[in-house]
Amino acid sequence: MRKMTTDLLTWVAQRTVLRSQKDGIDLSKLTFVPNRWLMPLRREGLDPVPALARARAEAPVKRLASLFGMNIWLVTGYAEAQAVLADRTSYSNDIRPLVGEVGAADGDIGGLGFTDPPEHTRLRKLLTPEFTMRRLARLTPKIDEIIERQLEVMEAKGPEVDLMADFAFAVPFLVICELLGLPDESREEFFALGSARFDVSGGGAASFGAISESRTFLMNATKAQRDAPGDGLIGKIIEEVGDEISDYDLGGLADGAFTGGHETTASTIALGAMVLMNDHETRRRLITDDTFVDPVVEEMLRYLTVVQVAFPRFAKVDHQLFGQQIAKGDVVVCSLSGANRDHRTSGPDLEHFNPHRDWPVSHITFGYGFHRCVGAELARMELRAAYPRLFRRFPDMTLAVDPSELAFRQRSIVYGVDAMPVRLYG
């Protein structure tokens, strides 16, 4: 499996100032970012570095960096992040005016996360019906079947296996293929493209090239279903709106569903299993008490917050944000992992995993406002099914290596590990 990393702040710097090149300096080749800029993407094991909590205590809205006159602001407070993410007036998500010809060369990143109303509203309206609980319910038997199949794969490979490759990565990938309605024979190619899109070892152009290839693959899948729509998301949208949506837009929607629902869920399954392997009381109760899975999943989503930052917001106007002066053109980045540990909003001891609390703890793991992840309920369905089944099958499963040996993805928007060797029988 390829290493999947994305340096958010390098990307923001590259793309936002790209059209302001002067004196022959090509800012698209910017490869170095000071460590302090990367603080919201850094962790110690499963926990954000202490500097993130210190930044929130000092100022929940804080200037992180300044580059060629453009300020990058970091938001670490829960209420402050909600305010930014819900604000359609002061901020834009549309990156395309900022990337110019380079954006076109990279294949136009587009997608729901990088669009504003009314285009965002039009596209999300097409996608949302496919993610209602009623529509998703059809996937329940398939999710159960996929999980059981992967547990059998692990059993056959044991007693030591890679939990990431054989279970955490495979389950959501196969679920997304079912959701989209992709034929079995095309899934291996799609799997490779999905891995490559998060790899920036070849530079920003390579990363965006992989995104373009993935989107092209899904556009071709859309074209293939025009005459004979399948029973997945692609086919259902074609049946409902036909030529009202282009192959390009529908391919982008499918690509967004994949991006939002695969890597994120895979990381949550793997890292969550690691948490449960070290928490004997929670693991025992999860195995024996069906009613306990909901608080475990919600607390795991909050605690891990594998999507560490939200899509960047670009200030459309000069304005005040909780005492800070934001200038038009500034970039505002909301730290979801920081906001989800803000004790001012949800009570004390949020630095630890604890599903046994007597009060519910709110989180914005799926974002907030009109850009909130449309696939949130599908992710919950997968986690609710995966955790209990995994530990009922292998109740004594342990890490096969010391935690310090795990290769955590550094500087990654989606935090996770490349591999997780486990011993199935303790």
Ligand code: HEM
The other form holds:
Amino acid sequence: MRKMTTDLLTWVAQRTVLRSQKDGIDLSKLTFVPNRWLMPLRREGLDPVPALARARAEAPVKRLASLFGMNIWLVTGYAEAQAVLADRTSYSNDIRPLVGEVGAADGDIGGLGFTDPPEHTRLRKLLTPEFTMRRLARLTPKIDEIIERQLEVMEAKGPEVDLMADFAFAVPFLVICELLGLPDESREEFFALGSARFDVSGGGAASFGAISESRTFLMNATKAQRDAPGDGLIGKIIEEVGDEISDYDLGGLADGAFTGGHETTASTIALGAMVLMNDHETRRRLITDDTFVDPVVEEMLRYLTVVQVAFPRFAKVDHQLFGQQIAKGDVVVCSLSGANRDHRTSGPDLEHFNPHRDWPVSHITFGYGFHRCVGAELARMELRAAYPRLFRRFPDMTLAVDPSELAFRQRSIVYGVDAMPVRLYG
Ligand code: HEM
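What would the structure be for the form predicted in complex with protoporphyrin IX containing FE, given that what you showed me was the form predicted alone?
And the full complex, kicking off with our chain again.
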């Protein structure tokens, strides 16, 4: 039964990807975004465009565009990005003033990422106990099991498979279902909703529509667990603080974990596999030396920085930011991929993937400050298990197409591809 579920999910993933040809969260569809805003989202293959490094060299806090008197600032420096992301006095994450009622049709577009303290603090406190190492440890055997099962799916389908659908999308999706404690039989429905929300071909409003549908799904899952709490995040929050939280808020928290954790982890798995397919030496050591797994995962997180920019921050007050005058209402965008390549903080040669360095390179791939990724440890657990197991099973795996044929998303906050054809046996 479980195997069937997984195969079906893989099939649904492939159909969805083929049907939608989706382009991630396409900011160009949101008419308020000027073209120049998109530079921090552009890459050449896996690397940010050179204009990003030039912007940092010119000014780590730089005006990117001006629109009806509202400035959009781009932050590409490491220390500068940390300062913005940690500042709860000068900035708000509440996007509603910008999208108006489109995004807030039902009064709430959901997710911790869009809320400010004290509401953010209240909601985050409910979520964090479920992400402690102790609670996450229960997922370790599940993660291994899910990965092994997907490897079997790949082997059965080989010698050529789509790494994205058959492995990279499927693994974090099934892990999040385990995290939330969703019953097996509801997972396909949930998967379809999750895919729809990233397809914004109908414009920003349509994608917000899909967001509210998947939130309704999770709200109903919450209602169903009120009487019989499951062993996952939803059930545990109900058991511990059920009286303090509505189904709507808990559905929103679960939804935020799903939005934050699926596409991001999927992209890091797939793009990371692509890096490793091209790096024979690292791949060989990764599968034979357990102590090498951590450095590879940390460097991969830094190098790929799949969440290219943090959520936009809206200035609440006029203030100075590293010599620039920010006005109330201005938008500040922190380029995490730019910050992670800032040689002033972390030394030279940060443009390349290099897990062999003998000094630790810090990164802010998971953000920084009070909105820092709540699922960072879970993501690391998945990556630490996924890369070595994938290459132990298929040590000679290669891309089945020329890298130039891969359809990298052009304007997506979460960088990635929708399909990655690979040959399992070289
Ligand atoms: C490689 C995988 C991941 C990456 C690169 C990533 C990246 C990020 C980043 C950069 C932020 C902060 C954004 C900002 O400050 O504007 C964030 C927030 C968040 N992430 Fe992740 N994430 C990953 C995996 C996960 C997972 C597995 C989960 C949960 C299952 C998750 C849940 C969240 C949530 C709920 C937030 C909002 C936190 C808050 O606003 O307080 N993420 N993530």
